[in-house]
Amino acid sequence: MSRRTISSGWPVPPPNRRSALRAALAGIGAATLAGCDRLSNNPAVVDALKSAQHLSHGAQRLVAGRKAMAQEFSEADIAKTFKANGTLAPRDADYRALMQGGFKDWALRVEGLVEQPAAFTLAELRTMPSRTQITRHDCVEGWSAIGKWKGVPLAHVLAQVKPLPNAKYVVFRCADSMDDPAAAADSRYYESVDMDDAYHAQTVLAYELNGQPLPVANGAPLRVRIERQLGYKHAKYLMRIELVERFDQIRGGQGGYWEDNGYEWYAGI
């Protein structure tokens, strides 16, 4: 869950945001953290993330532009082991059944504010135009890893369903319950982005990592890569994509699982 990357084509994030994040991470000993669940209870991290949201979002769109690219790397830069964190294997019964069947019965539903709702199997997604990119995943915990991702651009999938004019956000619905799957309340992971990030060239629905089918620990069968944002935006175990005009009536109203727990919605890097 996480990221941050800088290149000649990708401006350095605003100094006050970077300083706040560094201070927060230094104060909690980020290198010793085991998962993002611990961070949600740390006021320093939550305050640092929340304080810079509007400044970061506006500054990046103004200075970097909507089509600015995150840095890409060479094969030699790929980490020998790409760290997995957060949920490593969903406990939910429906996901476990799909996994045991090799995801042959899995399909990604795309619906909401679209003209033509559809469902795509993993095999169908693999036949679509693909993009391969080597990028750095930066976690709010303070670690980074470079991996090679292959998947179908989200823009291509959206073109198949034809978003309606009032669609303003893309919501990613996932298979992993963050609390007990048997609990009454829905705690399945979810995330969202605006249409600018949804249509960005580096936003892909990834089904391969480092030349191999996506491992379960890294989000099999499909995860989203949103390369210009921190890793908690890169939702794993995708089951459904929903286009909406607003997200304030979804769950906690903040646009994502961690956002409902105090993180900022826009996690630009």
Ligand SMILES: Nc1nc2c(c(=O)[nH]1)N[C@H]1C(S)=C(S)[C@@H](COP(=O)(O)O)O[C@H]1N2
Second form
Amino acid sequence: MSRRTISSGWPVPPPNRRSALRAALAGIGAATLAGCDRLSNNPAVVDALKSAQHLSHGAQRLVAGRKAMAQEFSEADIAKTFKANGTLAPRDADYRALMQGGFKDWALRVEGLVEQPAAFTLAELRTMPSRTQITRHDCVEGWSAIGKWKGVPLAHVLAQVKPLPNAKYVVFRCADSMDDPAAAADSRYYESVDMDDAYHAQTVLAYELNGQPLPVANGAPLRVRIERQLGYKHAKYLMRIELVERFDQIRGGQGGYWEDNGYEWYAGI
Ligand SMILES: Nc1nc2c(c(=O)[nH]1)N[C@H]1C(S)=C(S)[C@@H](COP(=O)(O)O)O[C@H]1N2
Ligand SMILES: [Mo]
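Pass me the form predicted together with the ligand as well; I've looked at the form predicted on its own already.
Entire complex below, previous chain first.
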């Protein structure tokens, strides 16, 4: 055996998912990279995303495990302006009323498969233990931004409501309708993660961005950070958190607004 043969017994490193995705997106052309909605209409993008995500999901479980931390950065790395994307100002009447009241009447309901359903005001969430983290947000459109988030770990909030043993997923229900809010069908943004991500140390319900109250464009009053996954998992404008055993009966059945439009449910980076 030559001295250059490596037989450490470790699995090979994961393929670089981000560069695979970038290369795939580059092939589609910058002109089409105008929004998540337009991207989802492009079958080439959806295919590229799916293949890149499959590589990553398997590789991540093999090599890193689901508890591995996303990279954290220093204050010097923080972007001057953190881009906002998707909904920038929900049009829904209930949200607008809460916003006009400075979110004093807003409360996050946490319910479903829990022993003690509860509702938490912003003031209550702010008195809970907090975590501050400087992380990079990666959107499927091909842009990234580093920001400093402060919020309460979702694990802490879950401990208050005591999930039942059959709770397998956490569903995030948002305020913003993606279609005309007057239309009959519910088109409000939603997302879901499994318990590994729900209890991950960096999964926080964030109420501050870069030392300021979370701006409306970025999801005021509260948005979730799922740091090991792509941007669309990070639900903004949270209204309600629901613990469920399965999500195939919710809306399109794929676990999220963009998932119902063809994106992968597991969007690991
Ligand atoms: N409620 C809600 N959450 C959302 C979205 C949205 O349109 N509505 N867009 C998603 C997408 S595609 C991205 S990239 C991020 C953007 O977060 P930002 O506005 O803070 O940049 O939010 C995600 N969460
Ligand atoms: Mo995104």
